[in-house]
Amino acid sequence: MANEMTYRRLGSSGLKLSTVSLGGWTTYGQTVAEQDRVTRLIERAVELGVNYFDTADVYANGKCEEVMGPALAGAAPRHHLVVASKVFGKMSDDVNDRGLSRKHVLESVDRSLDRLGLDYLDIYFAHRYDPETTLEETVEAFSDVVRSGRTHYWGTSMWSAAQIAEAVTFAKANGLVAPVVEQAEYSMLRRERAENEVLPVTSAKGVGVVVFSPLAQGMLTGKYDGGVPAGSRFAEFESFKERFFSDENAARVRALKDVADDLGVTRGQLALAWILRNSNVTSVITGATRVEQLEENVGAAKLSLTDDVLARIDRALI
Ligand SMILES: NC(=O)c1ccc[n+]([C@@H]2O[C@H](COP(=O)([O-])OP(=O)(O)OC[C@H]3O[C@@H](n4cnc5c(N)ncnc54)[C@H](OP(=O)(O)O)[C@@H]3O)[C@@H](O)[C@H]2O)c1
């Protein structure tokens, strides 16, 4: 099944990512704590043709990059793999222990690196923008990350289109590593940021845009619409329930049955197709606790939509 994979570049970089990807926020090594699961996941992954993995040293407070990272190892040679993890949160109560400091980027990634037992990250992420260290010091230590080799590339995680294009023209003036890619929160429950924010100036830019939460974190697969099953992650996480789970997004989610049914494919392919419609997107990092979720989500990468069901899932998503 891994010639159902597709592959694109993240903006003006050379490196290919395949469109669906795969990431461990609440999932691998805390909801999926065990070894052998995150494996069998990871397994499948590669067997399917995803190639981007994404964590974050806040994941499960560093228990992700511990799990994700022997799970990678065993799936596939490191050549293979993109391999993407960020700083920022805090990660303990250590005042410099949090933030974009030089300090804390520079320690961090070597922790990031030694949970993940790797060698190198292929992006390193800015997981939110520091209002508390100036715009040039938070390049210039990416910057060096970039260039010491603990990483080939970097990027940014929610930060508006100016901090964005800031960033990029402030590393070019200046001889330093330019982040190549944002990653956003885009969904079709979620779409006004990145279509009318960060869409336009990222592809300007030549920066890439990695998508999260695609799924709205599964309310988009249908699996809501009986109510909230057990041992999923609105049963979880209650304040992710209350960030997706009302009746409109539930009566747009039923509407988007019928577009699905009429193509024979389900709603959360729909959900990542229609997102990969935007060419500017580089991957969507879906979340998955099954082998049969992340087979399903798969099938999304070569569901291409024409302008009559785009339309269909507008009049949809009212
Ligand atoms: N940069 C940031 O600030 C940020 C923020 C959030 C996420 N992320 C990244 O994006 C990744 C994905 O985020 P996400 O997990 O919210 O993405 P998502 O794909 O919108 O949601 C994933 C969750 O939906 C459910 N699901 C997925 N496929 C399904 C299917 N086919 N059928 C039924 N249920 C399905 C699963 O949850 P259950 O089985 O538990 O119900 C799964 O864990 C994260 O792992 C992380 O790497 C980054």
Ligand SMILES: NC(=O)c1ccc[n+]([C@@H]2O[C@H](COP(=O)([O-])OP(=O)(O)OC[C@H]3O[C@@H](n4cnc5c(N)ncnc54)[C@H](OP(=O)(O)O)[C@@H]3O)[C@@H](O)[C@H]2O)c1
Contents of the next structure:
Amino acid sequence: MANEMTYRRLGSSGLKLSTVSLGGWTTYGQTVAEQDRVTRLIERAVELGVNYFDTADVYANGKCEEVMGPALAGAAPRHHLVVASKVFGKMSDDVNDRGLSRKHVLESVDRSLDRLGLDYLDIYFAHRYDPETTLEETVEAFSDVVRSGRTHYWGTSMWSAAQIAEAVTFAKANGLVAPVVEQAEYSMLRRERAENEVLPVTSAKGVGVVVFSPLAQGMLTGKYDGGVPAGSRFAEFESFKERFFSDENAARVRALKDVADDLGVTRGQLALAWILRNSNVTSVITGATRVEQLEENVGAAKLSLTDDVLARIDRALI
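Now show me the form predicted alone; what you just gave was the form predicted together with the ligand.
All you get below is the one chain by itself.
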């Protein structure tokens, strides 16, 4: 397959990400634990033009970072890669080994770097908003992580629009480093929060957006048209099934098949291209357990949707 990748700036920063990226949530170090398999997937991703790789300390309690690190090291020179991790979730029973206190942020970035085998991250995310730590403490801690060279940029994940705006305003008013990206959930089946709340504010503030669960944990690929097969993600993760699997959603996904077939693409590619129609989205974070899945996802990068196609999609999603 020829390189199908496209790239976009991350908000108002100068950093460019592949519009389709690869993440390790619920897969690497967990359902895909074999190092050679993770390495093959990441090496193929780089060949296809993927430059952004996403993980978090809490994914498989550190094991995701541990298997992605060696794979990234052998896939490309470090300056070709954009590597992100996250901090917030509980990593042990210690009372301070969670949240966004200065102590936890500064200690956790070093632990993530050790697990990944890297000297620095490109993006370090505040994985959730911490109501037990003042915004001022959190912004100052991440600003110090950037200025220490342990990450180039920092961002937020699943913060409210008001919290993102306040963080940017506080940082700029106090000579600190402002967040440059929000990682938000966004898909055809979960669009209201991103479209109505997050994207208007991030666009106004020059904050980029990267998207997780763009395929609604596989629901939008059509793999659940006939129910929940054994061994599937919905069979293994009840919370995902409860969130996305319903008769109504199954009908919506089946209705998208004709649209995708007419374009000669898969429903997964259609769903990714639908998100990327929005120029304020920098990248869609996809998962892959097989090279074929990865290649299919990358095929969405250069897929453009006409107004007529978008109208058909809207009718299917009603």
